[in-house]
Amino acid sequence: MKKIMIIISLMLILCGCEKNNLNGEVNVLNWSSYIPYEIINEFEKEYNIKVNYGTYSSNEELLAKISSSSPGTYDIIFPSDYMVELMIQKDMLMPIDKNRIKNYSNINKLFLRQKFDPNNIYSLPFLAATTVIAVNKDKVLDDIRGYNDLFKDKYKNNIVLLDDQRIVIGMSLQANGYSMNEVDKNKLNSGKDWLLKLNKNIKAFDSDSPKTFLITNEVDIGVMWNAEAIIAKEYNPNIEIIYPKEGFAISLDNYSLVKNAKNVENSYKFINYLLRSDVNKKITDEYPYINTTYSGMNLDYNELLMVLNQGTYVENIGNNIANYDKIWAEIK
């Protein structure tokens, strides 16, 4: 009996030591399908740091989660361009100490010093995405080149759109020849009417995995992020990926630290890890968004310049967002 008690005591001590040897944790909130779990697991093994990983499907959902959480709940988040600016205005972010980002030089300068955070005080680029039209050419023989080609009756209930009001309403504005960041009410109403007309052809709104609708042949056309379209094309090589002629959105998602983050040191370790050459290449090998590092560059340089020159960033429109909210409620 005495030997058994000694063995149990040793087991408890060993368990306690293993737990105490953990170098803390880091609380990450990121987009769905953005970092492979393999990368998270490898970070945990290499640094012995527990990653508490949560996801969201839109910038608005991110804002709601941060707004409703108690201080210190999250450490690292990945807001898009306009959301960075809005969170700065709301005093929700912590300045980034670039001296602690040892892999800072790996960031492609083309993605730095953007309008929403011109000195990159509160954000550093992580991945970029563009909106594209993906068309299953096995089923759709028409030559689709833009948003205004999606109205034909034969496309009824045959299109998936992103579940993102800024992107979808922005698409309708671009289709009417306006800026996707338009705030004029008359122009917004033109966009709303355009979407109401398109509604009969929309089967679903999905930002988590719109590619699935194409892969399973539930729809033949999708307006989605470029990586989703690329993955769908891997399943069906006859899927054509089109940059819409009326214009397209470019979204730059960023590393940001939440104000009052509890695990700042581990946050910097995590960011540096993701900026490592071998790691960031793995990320975009699995989720082929636009890599923002020199080592992981996955677009031809000329195509990258085209995207950056012709794409439009979603901008913070302040209180005018209420008009977008009203339109979105009518569309969905």
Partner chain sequence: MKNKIFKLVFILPIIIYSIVLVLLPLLYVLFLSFLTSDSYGGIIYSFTFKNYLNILEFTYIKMFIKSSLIAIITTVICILISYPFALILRTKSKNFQNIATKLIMIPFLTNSLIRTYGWIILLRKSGVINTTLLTLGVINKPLSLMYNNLGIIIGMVYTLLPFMLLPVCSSVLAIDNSLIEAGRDLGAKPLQIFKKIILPQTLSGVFNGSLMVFIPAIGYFFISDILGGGKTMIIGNLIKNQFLSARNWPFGSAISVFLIIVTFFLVKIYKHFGGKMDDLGGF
Second form
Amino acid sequence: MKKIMIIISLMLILCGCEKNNLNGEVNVLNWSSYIPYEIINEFEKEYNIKVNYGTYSSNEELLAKISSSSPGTYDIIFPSDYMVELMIQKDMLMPIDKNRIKNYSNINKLFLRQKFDPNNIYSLPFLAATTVIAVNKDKVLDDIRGYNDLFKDKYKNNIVLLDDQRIVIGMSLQANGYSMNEVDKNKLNSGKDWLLKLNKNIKAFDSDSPKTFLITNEVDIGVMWNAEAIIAKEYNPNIEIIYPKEGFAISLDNYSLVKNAKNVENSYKFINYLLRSDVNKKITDEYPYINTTYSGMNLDYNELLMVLNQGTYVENIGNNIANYDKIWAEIK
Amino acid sequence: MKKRRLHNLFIFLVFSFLFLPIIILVIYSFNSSSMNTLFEHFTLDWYKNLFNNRDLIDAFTNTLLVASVSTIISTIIGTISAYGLYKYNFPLKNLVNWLIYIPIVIPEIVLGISLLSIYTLMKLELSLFTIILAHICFSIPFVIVSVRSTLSKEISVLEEAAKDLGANNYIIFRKIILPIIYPAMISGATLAFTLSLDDVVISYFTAGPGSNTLPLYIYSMIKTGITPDVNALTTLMILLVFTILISITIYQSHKIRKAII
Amino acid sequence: MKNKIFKLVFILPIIIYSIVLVLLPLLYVLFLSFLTSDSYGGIIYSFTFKNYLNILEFTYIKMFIKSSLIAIITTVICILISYPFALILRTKSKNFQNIATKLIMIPFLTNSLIRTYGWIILLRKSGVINTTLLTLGVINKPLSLMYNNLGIIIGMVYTLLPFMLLPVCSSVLAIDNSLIEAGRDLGAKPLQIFKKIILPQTLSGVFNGSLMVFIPAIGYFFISDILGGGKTMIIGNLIKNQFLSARNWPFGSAISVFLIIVTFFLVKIYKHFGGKMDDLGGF
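Rather than the form predicted on its own that you just supplied, could I have the structure of the form predicted in complex with its partner chain?
And the full complex, kicking off with our chain again.
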């Protein structure tokens, strides 16, 4: 009995041993698969700061985590456009002092001064993404140009969509010629009918890694974020990536500091580090979203302009979200 | 004879079903493909990788830490409570006796969200501590139930006898009760440890930053495609568990044989 | 005096535990379920029954039924596997029985999420099962084994089977051999023996297992997430979404209270059929 106790307490001591981090820590909450682990590890080594890294897979989950944790739990978060706006309204963010970020000048001006935070007081662009349709041309020979081309019977159980109600219902609205941010009940209903019709072709909803479905040949068509599609294309060059003709969503994720963050100094160090040209390039090399810095530009200028002009941001729709909720439960 | 073979086949099938995914994970820990798709060729790289994957190791040690600490605390509290509930009468006894079954029967998700809500209400920062507290919460009743099963009427006879001989309460508990309930205590602790290692739902709701445990780490990876170093870790875990269990079994059967002789 | 302290040491922890960690959280959830959430997920302290009325919406009722059906099918499959297993185990040696019941527990010692992941490797279109069957020529088109309800049920049965196997085995193994022999001597047929002797004595074990399988099966959101491809929501997903994505804690709490009531009801039935509470937690 005593021996067991000793063994167990030894085990506890071993487990509890913490590495010494001279310069404290920083609590980062980021999207799952967004920053390669090596980059975090190198930051820790370079600055001797421990990074506590948590992940989330939707803006709503982020909001939930921030509001259900006590103040000062997290330092840096990466909310998308509409969530920045909402968090500003809810007074959850801390103004960013750009003077403390040496690499600020590396940020591509095209991405600054967006509607959700016109003077970039609370947010700085991190990565952008658009929804695209990815099609495995090995299997699907038809010419697919937009959402309304997805109804064919032969695509039964052959499509993966994002597990995101705003994107999926937004896509159904765009397919019907409405705005992605429509709140009118009748228009929403026609979106719902559109989705119910498409349902037989949908194999799965997945936000975290729809590319896996394409790579493992589980499906041949997917509506996903561009980076996922590009990675899938690296595995299978015959995957075609299409900007849907009815319109597509654009999302801009941002660096933001949480109000009452405890490790402000380290947070600036972390942001500055991520904006450094060599580090930044590594991120978009591994996860090929749209790079928002000058040094790491990975779309040609015209495509970038097109994406920024034609892409629609998901907007905050307040209480109308309840109607989206219900449609979502009905589709599933 | 034929019937017997059929019987054995059935038992074999049930166990294959139970072990199939684990065997697959073990096999794929030696697969060179990083996507866990088809078996390409044999490699030990993932085992090397495993020791460089700090996050995975962290998650694993956190899991072990949560499981050990919550097991120890819930075993201690569970054991003394089982005896307390058996021996004493007190005002809230009926209520308590009823409440301890709740963590056993209500859906884990309800327990998870109710703990999350109360943590939020109390402004308790989500951390390893909150996970441990949650695990203690669902483990205690299992220990109580396990220990209580060995406390019967005959024990009170022994207690009376000891008291007549002048033993005080502490001596009675230490010298009479503890040896009797010890096996049940160990099996309660084993159960608590196992449930803690296995838990996904409650950890999911009660974890905070820097308190990544294995299920959370894997949950965030599972759709992105788990890298096979997770398989490698699983293989090592199974190996460890098997060794421990087999040695316990051998030890026990050895003891039984000795007792018979 | 000393005795009093001794007594306190033995009863105080459990009183504190059961009130702070069990009763209070549940009462708070009950309280939350009567509140309102604002559009940003904050909680407004105004009393309402709206959340309970919301549960009665057709969309949600449909989901509850679907989720319960999945759980019932899971439970039935577990019973159909466990009974024959236990009956066969009865005929084996004590040693074998010991090892077998230990082996049942082993999968538990790796996290259930990892095991669920193992099933992805097995079940997906280009997974082990499909590739094997295709190369053997048994099928010529890959089967859809996951990203549908079948996948969810396979995952649920797999994860929860031990909770049925253990109580059923222990109740079947506990039957006195002489009873069955006596029945046989009196000329009872195997089916009669099963109906008259084995079934009545093992019913509470089966009920025990059914509770321990059915209740988690309506809540294990990770299985429907992972093996169902996010296409089927079970009640667990709905609650999880309310707490983590939709940010409607009051509605999530109302569903939880509803689940608690269902649980109590099931436990009542269990006790009615002679089940003991202590057996539920004893493996």
